[in-house]
Structure formats: structure tokens, C-alpha cells
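Single chain ahead, by itself, as C-alpha cells, in the form predicted alone.
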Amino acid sequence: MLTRLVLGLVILLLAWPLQANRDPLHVELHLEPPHLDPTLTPASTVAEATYGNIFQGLTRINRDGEVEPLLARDWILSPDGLTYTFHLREGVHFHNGRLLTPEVVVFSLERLLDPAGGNSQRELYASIRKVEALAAQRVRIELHYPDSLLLFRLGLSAAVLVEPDSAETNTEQPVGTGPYRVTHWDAAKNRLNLYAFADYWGDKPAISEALITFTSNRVELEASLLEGQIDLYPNISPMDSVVRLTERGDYVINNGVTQGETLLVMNHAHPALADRRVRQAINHAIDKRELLNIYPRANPPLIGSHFSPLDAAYVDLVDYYPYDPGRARDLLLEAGYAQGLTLRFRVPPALYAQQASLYLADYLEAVGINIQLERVTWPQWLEEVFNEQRYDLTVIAHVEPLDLDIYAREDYYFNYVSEDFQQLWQAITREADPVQRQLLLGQAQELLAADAVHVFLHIKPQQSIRKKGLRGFWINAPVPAVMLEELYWE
């Protein structure tokens, strides 16, 4: 008996330091965030860090891409499809102690809809006519027209609820209703410390403390991984050291996918790129299958339009423009650009974009297009490419799910204008029948492919690495998110 007791104590003493070393959980994200308010930036890295952890919305998107109740426990839709009545959860506190009330929801949604509010996804919520606070923890949303996608969109990071008194400082000191509160944010060193919120309305998370770092320097990033300093890195591809990481023995690599369509984006404001023949030539010039070589140990699905194969409405248009450099040169000749077309290709710092840009530049130069390749920082890309539209080409993954609406926005950074697509998108949002809506979504995919709006390359893979024993992570990423609340150590 004494021997067994001593042995048990030895085992406990040996196990204790191992468990203690797991606190805080260290999560690594690659792109440095411009700030920490997901309602004021399209940067996915902000959503990855804050969505579901710090901020929450009326609904949420789960790991299967489905809509679930969150701060709204349920809702009722009127027979005419023009009025939603949401019942809010009771006893929900923000991190500064304020209760979630119908008035707070009205403030958040009116802030979202305000053209001066700075929400880059405001157009997604154009169907909302009025938001009204009601008694008994209820909120009524009246619509201009039926919107079959509203519940889904209310679950995106752009629509998280914010506390009125702290809304202006959420960029540096975010205050939400989520399971974690911010204890420290060092913007200079890109380090975010989170701690479990004691007054959280839901179940207490198994992970009590987390450190999120953002390392854009690839050498530093790979060194940290190889030294075992990181517990979870949700997007390691494309990295040359993947094989070496698996040899450590304490890491596990998972291959999943996101909803992110990776595109060679063309600025339609450029005179040459306004010509569909030039855009078709660029499509024929790209060998999309060879491009997948940038992903070691991953094989993400190819796409032929701005749509994910994970969606039931997906149409396979992968070979709409087969790789054909000869056809590309013929189209450029036909359009009057056999010689002398020069395009400014501005590339963000994401690893997949950096490596893909080398292949893409080679493909285009092989058919006679001169490429001025420029590598920019993430803040530069957001400001100069996304906001100011100072580019001809760029490569980026659009990670928000079901975001075809961007092709109906005349002021979006693509500068693509199509009355046919705008009318089609209006029909999609108003269609309540899911079967008919799928047919319309298929037509939208085909229209974008026929118009050669961009080169639709592939779905961005979700190749993640985690320490053995860490459970609850999302292998696939239907939205940009690292849901700390669902993680636990085995």
C-alpha cells in the first residue's frame, strides 16, 4: 500500500510541471492586425483573434458553417419575411460590467449601418430598415425586403455587439461579452493576452489563459515552432519546415479547408483589365494545378468562380479557362496588347501570397505581360490596395463565407460593375425557397466565370499544427476564427 502511495505521489509531481507549463495557451497568427475591432476592418487576423473570444453577435457560425443562436436565444420571423423579433439572453454582461440590453443591440446595429461608422461590411446589412428595442429583452429588426441571408450575416464578425461607452476604444481596448477579456495588448510587439471572464454568461472555458502572438517574420515564426514554443498555429501553409515539425514528435498536423477563395485579383479600373479579352488571357495563362505546389502536404480544391465546394450550391467551373498560354497570347494580340502591357502586382505578406506571386508572375511574363512585383506590408495592403485601390493585380484569399455580394458593390476595390450581376444578387437575397436560391447562386457563379472577373485559383487550405493533447480545435474554418472556448487539454 505504501509503495503504491509513494508511486502515486511521484506520478503527480512529475505531471504537475507539464500541466502548469500549458498555461497560458500560446496561439500564433501570421498577419499582424491593424487593431482589435473586427467591425472596423476586413483583416481576417482580427476576426481570428477576437471572434467568439472577446466579441459575440446575436447569432454565430459554428464549425460546420451552420447558424446557431448566441446572444439571441431565439427569434421569430413574420409571415411576410419583413420583421425579425429576437429574444435576448438574460444576465449577459460585457467585460466592463454593463448588462446586455435591447438598447445596446440597437446601438450596435445602428453603428454598423451608419455610413460614417467605418464598417467595411456595411453593405451586407442593407436590407435592414429599422432596429427597435422592445420590452422583455426583445429586439425587432424591420427589413426593406426579405433577406434570406440575414441570420447568417448577423453571425459574422462584422456584426458583433459592442458596448456603447467602450465602442470608440475597442481598437486598442476591446470590450465584449465573450468568454475572454483582454488583460494586455502590446501593439508594438503584437502580443495579446486573454483571461477567462469571471462573469461570462456561458460555461466556463477549459483554457483559462491564452497568449496570441502575431509574427510576420517567417524566420522567427519557424524558429518558434521548431523550438516547440507554440501550442496552436491554425494556418502553417505554405511552409518548407512542415516535415521537420512533424519530426518533433509532440506536434500534430491537420489538413482542412477554409471558405476562403484564393484569387488573382484584377483591378477593373485599369484600361487593359477593363477588356474581358485581357482578363480571359490572364486566366488562360495561369496553371492553377501547378500552383498548388506551394502547399506541402496539402491539396486544396481548385475553383473556377467565387464559391466554395463545401457549399451545396457549388458549380464546378474549374476548367472554364484551361491552362493554354497560346490562347492567352492570341487574346492579348486580339485586344491590342501583344507587346507593352505592364501591370503592377502588389502582394501582401501572407505566406501563400508571397509564394504564389512568384509562380503567377512567371506565368504572366511567359505570355508577354510585364510584371512589376511589389511586396507590401499588411497595413499597406489594407490602406493602399483595399481602400485606395492603387494596384493592377494582387493575390488574396477572401475568407468570409458566402460573400458573392462584393461583386454587386460598385465601390468595392475590384471596381467591377455589372448590372446583370447586381440584379441577380438582389434576386438571391430575396429568394426564400432554398432550392430556387441554390439555382440562382449557380447562375451567379457562371456569370462571374464567363466575365473572367478574376483568376479564381483554389480554396485556401487550413493546414494547422497543434501540440498533442490539445483538443476541440476547428480542422476546417467556415469563418476566420480560433475558438478558444472550445479548446481543452486532454
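What you see is a predicted model; the values in this text were computed from it and never measured. Here, rigid core means the biggest group of C-alpha atoms that superpose within 1.5 Å across both forms. Positions refer to the first chain, counted from 1. First, how it differs from the form predicted together with its partner chain.
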Contents of the next structure:
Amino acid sequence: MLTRLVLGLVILLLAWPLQANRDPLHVELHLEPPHLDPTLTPASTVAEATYGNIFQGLTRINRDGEVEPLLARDWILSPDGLTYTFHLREGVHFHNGRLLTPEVVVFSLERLLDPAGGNSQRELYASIRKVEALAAQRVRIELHYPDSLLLFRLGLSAAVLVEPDSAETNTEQPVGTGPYRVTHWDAAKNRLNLYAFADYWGDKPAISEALITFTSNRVELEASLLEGQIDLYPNISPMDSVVRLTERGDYVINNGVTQGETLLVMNHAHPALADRRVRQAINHAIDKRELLNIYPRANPPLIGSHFSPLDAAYVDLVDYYPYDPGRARDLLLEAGYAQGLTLRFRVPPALYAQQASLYLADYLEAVGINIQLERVTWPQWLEEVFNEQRYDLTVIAHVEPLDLDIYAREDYYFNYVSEDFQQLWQAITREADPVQRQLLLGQAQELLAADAVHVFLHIKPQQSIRKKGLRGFWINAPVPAVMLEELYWE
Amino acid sequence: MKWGLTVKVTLLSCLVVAVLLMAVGFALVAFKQYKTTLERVTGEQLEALMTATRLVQQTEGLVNASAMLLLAENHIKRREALFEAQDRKEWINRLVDELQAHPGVRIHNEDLEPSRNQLIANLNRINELVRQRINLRADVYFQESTNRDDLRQLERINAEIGEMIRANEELSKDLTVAVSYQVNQLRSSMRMEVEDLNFRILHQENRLLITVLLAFALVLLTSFYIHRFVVARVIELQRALSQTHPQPSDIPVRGEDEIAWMAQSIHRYVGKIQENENKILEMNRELSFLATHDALTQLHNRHFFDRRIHEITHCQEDKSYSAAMIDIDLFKAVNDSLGHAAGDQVIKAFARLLRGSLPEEVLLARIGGEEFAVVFADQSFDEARQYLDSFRQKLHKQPIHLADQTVRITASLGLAGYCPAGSINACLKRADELLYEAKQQGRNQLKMQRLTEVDLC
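Moving from the form predicted alone, what structure would you give for the form predicted together with its partner chain?
Full assembly next; the chain just shown is listed first.
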């Protein structure tokens, strides 16, 4: 009996370090983040790394795209739809030890609403009039007008809660309430080490340690995958080696969908692109169906406007501008650009953008537009294209759900100014009746198509690759997120 | 200061533990060396080796990219190849930086950089040439009239591309050779480090083995010590004490420790017991003597005599006995004239003479004031008669010297003889009668009778 006990203990002791010494989960996110504060950048790669892992909001969006309570246990909406009272969870600690209080929520939301605060999604929260701390872990949000999307938007990465002591340094040392805290961030090598937060208010996650890398270089990324270094890469879509990797046996590929619209974005500040005929010509020049060949194992839906086919208000405008190079040349001739139009096409390092740009450049050159194809790094794209608007064309997926409002924003990097659209958007935001609202959303989609604001290509596919045995991953990405908390090894 | 067993055993145990700790220490040192080397080999060397290997791959890949560029029949393929080449170039740059950051690697950047730069410049040139070629080909194939100049230019471009590709292959080979050299260096360094580690671990293993043997020897030594100096001595002590009559001389008292101290106490104790026992034995002997002897003459007393007679009567020994009764003649006169003290002296002298006159084995007792009895067992009747008569004559001739005077006394004797053990009482009785007869007939004489069976009945 004793011998058996001793033997058991010895075996346990021998086995224990093996159990404990599993390598950190290695997640690859491709695009290098400008910093680590999701409230200060539109870069979805920051959200993917931090949302739900480091930072959390009052609500959250789950894997099915539904709103769930998170740091707010529950809430009450006043009958007039103008006042939300949120009841906060008790005993929630930030990674620096600070407690979550109504005052912290007020600070965080006021920071979000502050025009000088730098939140690129600030306009999504324009309905908020006032945020007030109440006793007994309660926060009141008063609205200018009823906003049915508010709870959804409070669950986005732009609205995660931050606290005053660390808000300024979150870009380099993020401090949130999430299940993981940052143990090391090597900005030069783009390596982010996370470890399970001991004082986390929720359940202890199955994965206690994670390494997130951002490998922009396609060749390097491909080599890392082939060497088996990566456990999870949520967006492998346009990579030739996908086919080879699926045959290996150690990786599993999942096809999912996102809410992200892939666009050939045109800068309306360019004199030629300000001309709707030129934009229409560009739309006719592109064979959207053929372009899908860049995805070897996915077949994402085509779009004709900035709207997800998964949404009830979707209007099919795919063939608004059928592929017609002849018509494109005619329109260019009509606009006075039959010869000599040269456009600077700046391409971010996202794989789909790189791959698509090859074909898009070829289509455009085929109708007589000279293309200066220029690859830029992701921080360069964010800075020079998104912020400074130094580009003529670019290709990018807008992954934020229900973000039609960007066409109504002044000074957005599209430089699209349409009073019609702005009025329509105002009407949409204030329309409480769902049927009427859906109609208005349809009109907005048609207006964008008619104006040929961009070339609306297709929904960005979410083809993820993961090690066999890794479970709990979001196949679809209703919001950009890699929920480490929900992952586990089989 | 005297070092007791506890201190000695503790010291020995400490020595064993110290040696064992030393063994554990050696093992830990070996593990640490192993760990450090393994970490360095896997963490740095292997990483550097991987980096170098990737660098070789990517450098070769760059040549492939120029081949892909060369083969591009349209701008999509051309740009795709260019993108790939740019990615490889960007990664190569970082790989070179990483490799140079590694302490064990000495890449002469000034040697590599021109090659790399030339390679990239060539790639860009190839890209431009291929771009022109694609456009020219489109012109040549799709335009109605074939332009001779265009064809010539196409030939020239093709030739130049060929040159570039060959140049790139050469450059790539240079790079590959340079980096491969480093790969080899790294591999050698890793192998050496592992060999060195193996050697050191072997060394530690030997030390560990020696230490373990030493520890084992120390354990044996400790056991031997405990057995020899504790257990054996306790057993010796126990054996000495287990004897029926333990003697102080049997108790081992050597040494200067707790057991020795205990043995010394036991030794003293046993000595005392021994002493007391001797005293008791002495007293016993005295008591026993007093019970069986006459205090004045030191001869056996009546009590003893009667017991012996009783024993003889019942012993059924096949012996013939003679019995004699002796009485000092006119002793009352001696007592009366010289006093009791002198009388006692006379009786003592008489007894001394009587004892001296008879063989040692003869039973002799004082059975009354001046009356003595003798039983002969091993002597013949005649021998008995001779002994007694000789005594009577000695007494008669030899005066007894007292403190201040000399006394002459005589004795009357009756001897009856030759009776078996069972008839000894009858024999005694007859001797007494014969004594009486001797007294009657004038004293100082021996009356005797050889008894027949009839006399005894």
C-alpha cells in the first residue's frame, strides 16, 4: 500500500513539470500594431490582440455577434429610451490593482467622447449626452436621442474601460480588467507576452500563457507556419501555402466570415477621383468575381456597397457596375483622362491587400490608368494613408460592424463629402422604427453605390489556421477578436 | 571536556550528511551546467543556427525570385515575383541583423552588404527590364506591323536579363558561401559546447560516484563504530551481569564515555554486592560452625554428633564402625581446686591433644562437660584401640601447662567395636558401659570389647 503511494507520488512528481511546462500559446496576427491601446487606433490588429484579453467593456460581443453583459452585470433602459442605468460588477480589478468603480467608468467614457481624446470611433457614440456616477456601483448614461445600437457599440474595442492612472501609458503598457496581463511587449520585434491575471474577476482561463506575434513579412510568416511555430493564425485567407498546410495533418483550417468589407478605396481629394465618372470607370474596370481567385480555399460573398450581406437591411448591389473595360475606357475618355492618368496605389501588408493589389493594378492598367504600386508598412499605412491621407488608391477591409457612419464623417481619409449621405445618416441614427430604419439603410447603400465612392469588392473571409487540438476559437469574427480566454487544448 | 557518545555519533552523522550534501551539490552543479548549456544551445546557438539557415534559404530564394521575375509573362506575375523578392530582401536584412547580434557570429557586413545591395539593384533592374519586355511583347504581338527596332530591343533586353540572372546567381553563391561558413562555425561551436558539457558532466559523475562511495564507507564506519563502541560493550556488560555471581572484575570499565561511566557505576555496585555477600557467607559459616561445634574446644558438639549418628544409622553404608567414649578422670577436682577458667583451659588442652591423636576423618565430639565420643569408620578395631591407647598414654605422660601451673590429668576410655552402621547406637551404648567399667576399675585405662552379633541384639 505504502509502496504504491510512494510510487504514485514519484510518478506524480516526475509528471508534474511536464504538465506545467507547456509552451505559451503562440498566436500570429500578421499586421504590426502601432501601439497597444485599442481606443486610440482603428487598426483591428490591436483589437484582435487586446479585446477581451487585456481590455473589457461594459458589454461584449460574443462569437455569434450578440451583445452580452460583461463589466456591467445588467442595466435598465428608461421608458423614453433616453437613459441607461448600468449596474457594475463588484470586485473587478485592473491589472495595476485599481478597482472598477462608477467614477472609473465615467472617466473612461468621457475620455472616449472627448474630441481631443483621439478615439477614432468617437462618432459611433455621438448619441451619448452625459455619463454620471451613482452610488452602489451604478452608472447612468443619458442620451440625446434613443440609440438602439448603443449596447452593441459599448461592447466594441473602442469602448473598453480604462482607468485614470494607466490611461496615458496604455499604448505601451496596457492595463485593463481582462483575464490576461501584459508581461512583456517588445515593440521592435513585435512580440507581446501575456499571462493569466491572478486577480481576474472571472474564471481562470485554460490557457495561462500566450505569445502574440505580428509578422508582416509574408515570406517570414509562411516560414513560421511551415516550421510549426504558430498555434493560431486567425486570418490566413489569401496564402498559397494554405493548401499545402491543410495536407500536413498538424494544422486545421476553418472558413468563417467577418463583417468586414474589402474596398478599393479612392481618395476623393485627388482631382481625377473627385470626378464620379472616373470612379465609375474604375468600378467597371474591375472583375470582382475573378478577383476572388486570390483566395485559394474560400469563396466570400461579393458586395456592391458598404454593407454586410448578413445584415437584414442588406441590398444586393453586386452588379451595379458590371465588369466592362470598354465602358471604363469610355468613361475615362469622357472625363478627360483617356491618357496619362497616373495614380499612386499604396498597399498595406495585409495578405489579402497585397494579393488583391496585383490584380487591381493590372485591371486598372488594362484600361489605361498608370499605377504606381507601392507597398507600405502597417504603421506607415495608418500614419500616411489613414491619418495624413497621402494616397490615391488603397485596398483595405473595414472590419468594424455597422460602420456606415464613416461616410458621414468629415475629414475621414476617404475625403468623401456628400450632403445627401450626411442627411440620410442623420435620419438613420434618429429613426427608431426598425422597418423605416431598414429602408433608410437601403437608400444609404444605394447612394454609396451610385456615387461609386469606392470599389466595393467583397466581404473579407475569415480563414483561420490552428493547431489540431486547439479548441474554442471563434470561427467567425463578428468583431475583430481573438478570445484567448475561450481557447483550450484538447 | 569529555566527548560523550552523543557528540561522537552526531559528529559522524554530520560527516555522512556533509558528504551526501556534497554529492547533491555535485549533482546540482552538473544539472545547472547542463541547464545553462542547454539553454544557450537551444536559446541562442540553435536560434542563430536557425537564423543562419533561414538566411541561406532566403538568399537562395532571392535567386528563385529573380527566376520567377524572369519568367513573368504579365505584370501580375512580375509584381508578384517582385513582392516576393522584396519580402525576402526585407527578411534577409533582419536575419543578417539578428545573426550579427549573436555573440558567436562574426559576419563581415562590409563583405556581405555590397553583394546584397548589388543583388537587390540587379533585381530592380530585372524588374524594369521585364516590365519593358512585357510591354514590348504586347506591342510586338498585338500591333499590326512588327517593328524591327522593337524586336531588336527585345533581344537586347533578353540578353541583359540573362546577364543579370547569371550575376545574381554568382552574388547569391557568394552570400550563401559566406553564411554557410557561419552555419558551419555555429554547428561546430554547438558541437564543441555539447562535447564540453558531456566531458564536464562525466567529470561530475565521477565525483558524484566517489562521493557516494565515500558516504557509503562513512555509513559503514558509523555502523562499525556504533557496534564496536556501543552495542558490543552493552552486550559485554549484559553478559557479565547475566552470570550467577557477577564479579566486579568481569565488568568492562574501559573508556571515557556514557557506557564506561555506567559500567563503572555497575562495577562499584557489583563490588558492594560481592562484599555484602561475602560478609553474609562469613556470618553463615560462623553460625553454622557455632551450631555444630563446641565453643570451648572447637570440636563437634553433641547436636552435631547426634545428627551424624542418625545419618550413619540411616545411610546403610557397608562399613564397620567402632565407637569410643572418653571421660576426663576426676575433673571435678580440677575445677574445684583451680577454678572453672583453669578447668576450661584443661578441657581445651585435652581436646587439642585428643584431636591431634586421632586421624582427621574420625568423628570426634564433646558430648558432655568432660565427656567425649569418637566414632571410627575406616579404621579397624585394633587401629582404633591403638589410637586411643596411644592417646591415653600421651595424656598420662604429658602435663598440661596452664598460665601459672602445670596439671596432670588422665582419662578413662571405653571402646566397642565392629558394628554395622545400623547398630552404631548399640555400639555407643556399649562403649559408655565399658567407660564406666574403666572408671570402676581404677581410671586411666581403656576398656574394650569386640562385639558379636549377639551383643548387639
